[in-house]
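Heads up, the chain below is alone and in the form predicted on its own; it's given as structure tokens.
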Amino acid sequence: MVTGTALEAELRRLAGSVPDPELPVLTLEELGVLRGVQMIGPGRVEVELTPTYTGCPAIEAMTADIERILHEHGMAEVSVVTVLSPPWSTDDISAEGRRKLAEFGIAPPRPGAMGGPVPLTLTVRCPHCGSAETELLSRFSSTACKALRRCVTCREPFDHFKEL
């Protein structure tokens, strides 16, 4: 028999494995938006999500994907609730998530940018060649949480996941 704690852990693993709809290279767990999974009764589960920013349009797709995968694994009732406090920050992205962003060609946010000392330089390294010589092309890219930059060295454009 699966205990409540083991079942919650398995349901969290399943919900956390859902790819982010805007950055499918990352899972919701790696992005850090999955905040909790609790059994609230037999066949009933509540999942807590924190959007990357208030009004994030991807929250609807995340909710539908979580509901689908948990229904497929025997949960009769899945409730996904939005939790705004504490707010999500780029510090919530896992080390694996940062590695995947860079591998995908998106400059990840600096780790600890929100909780530590402010760096003296605001260098954004090119995810293609590693050069620190980059320039801002647009404060916004395909989503509000990314900026569009170009590397001065290799001339390749790339997205930068902004620190929030």
Second form
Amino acid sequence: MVTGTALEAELRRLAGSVPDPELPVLTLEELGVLRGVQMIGPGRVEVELTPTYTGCPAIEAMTADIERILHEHGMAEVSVVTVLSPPWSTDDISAEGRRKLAEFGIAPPRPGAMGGPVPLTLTVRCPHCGSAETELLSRFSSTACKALRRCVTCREPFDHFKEL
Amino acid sequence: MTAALALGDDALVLSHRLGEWAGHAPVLEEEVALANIALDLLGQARTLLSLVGDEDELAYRREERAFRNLQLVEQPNGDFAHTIARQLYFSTYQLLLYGQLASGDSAFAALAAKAVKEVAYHQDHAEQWTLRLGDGTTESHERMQRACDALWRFTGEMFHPVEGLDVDREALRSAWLESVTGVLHRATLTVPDTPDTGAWSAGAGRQGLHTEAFGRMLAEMQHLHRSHPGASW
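The structure above corresponds to the form predicted on its own; please provide the structure of the form predicted in complex with its partner chain.
Full assembly next; the chain just shown is listed first.
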């Protein structure tokens, strides 16, 4: 029999392995939105999730996916609660998550979103050809969390996961 | 809970107005941008209205007089310049307001700390467009100036007291004026010198008194829910 904490760690691993519904290359763990998993009774588990953006509709799909996977692993009652504080930041995306984003054709957010003006001066590299010569087309792209840019070198447009 | 209703209604009503641009924006990128801003605002509205009661009941079943939003946010989209002037005035206010609330310990602190980062992008979007239109062609300059002038009389209400909203209103007002003045000057626009409250409507949105266009907006926003109560997607 597994102990409570080992079970919690296993459930966290399962919940964290759920793919992001909008960016299926990333898991919720890599996205950094999973805040905690606690047993609150026999067969009852509470999961804390934080949204990337306040209005992000993906949170409902994430909740349903977490409930499903934990039900499948014997949890009779799964409650997913949304927490806002501390606010999610793109700095919460893991190094592996950033690597996968770039591989998927999305320029990853620059580090240091929390701290002042530095990120604004760093270059966003083209995820296709690696060129540093890129320009902003629109501050908002296919989702609120991305900006639309274009590579001056290879001429390809691409999404940039903007710093938050 | 007056304050949660006031801030929640601001976000909800402006979100709906921006959503009206879907299918009508001048370029595709802008359509997507306005819809994304609307979505951020809708997220704020859901959180804020949930502090008061059932979000759907509040959004879809209240009468016009029960809404506590600023008259500014209910103003029709007008031409693109009007939408941008409304965005500049409101996002600058919201950025400063949430900045203050985020550092406090009110019921709004967690939401404000999160939303302030999103609103920074809204403000930047409005600022860049104000510069581009104001310092653009003769026509875009004229239209942008006309829009800034037309909406100015709705800006004073942002700094009126709201029950339960613990903010330094004087600091808010001076920081807002400084920021907006800076943007307008850089855009070669003139800061309106007319009163910032209308003769008959001063501060009325927060008391539930709204302008004519708001009733029509609500009718459209609420009709589906009212026609098909309890319907699900």
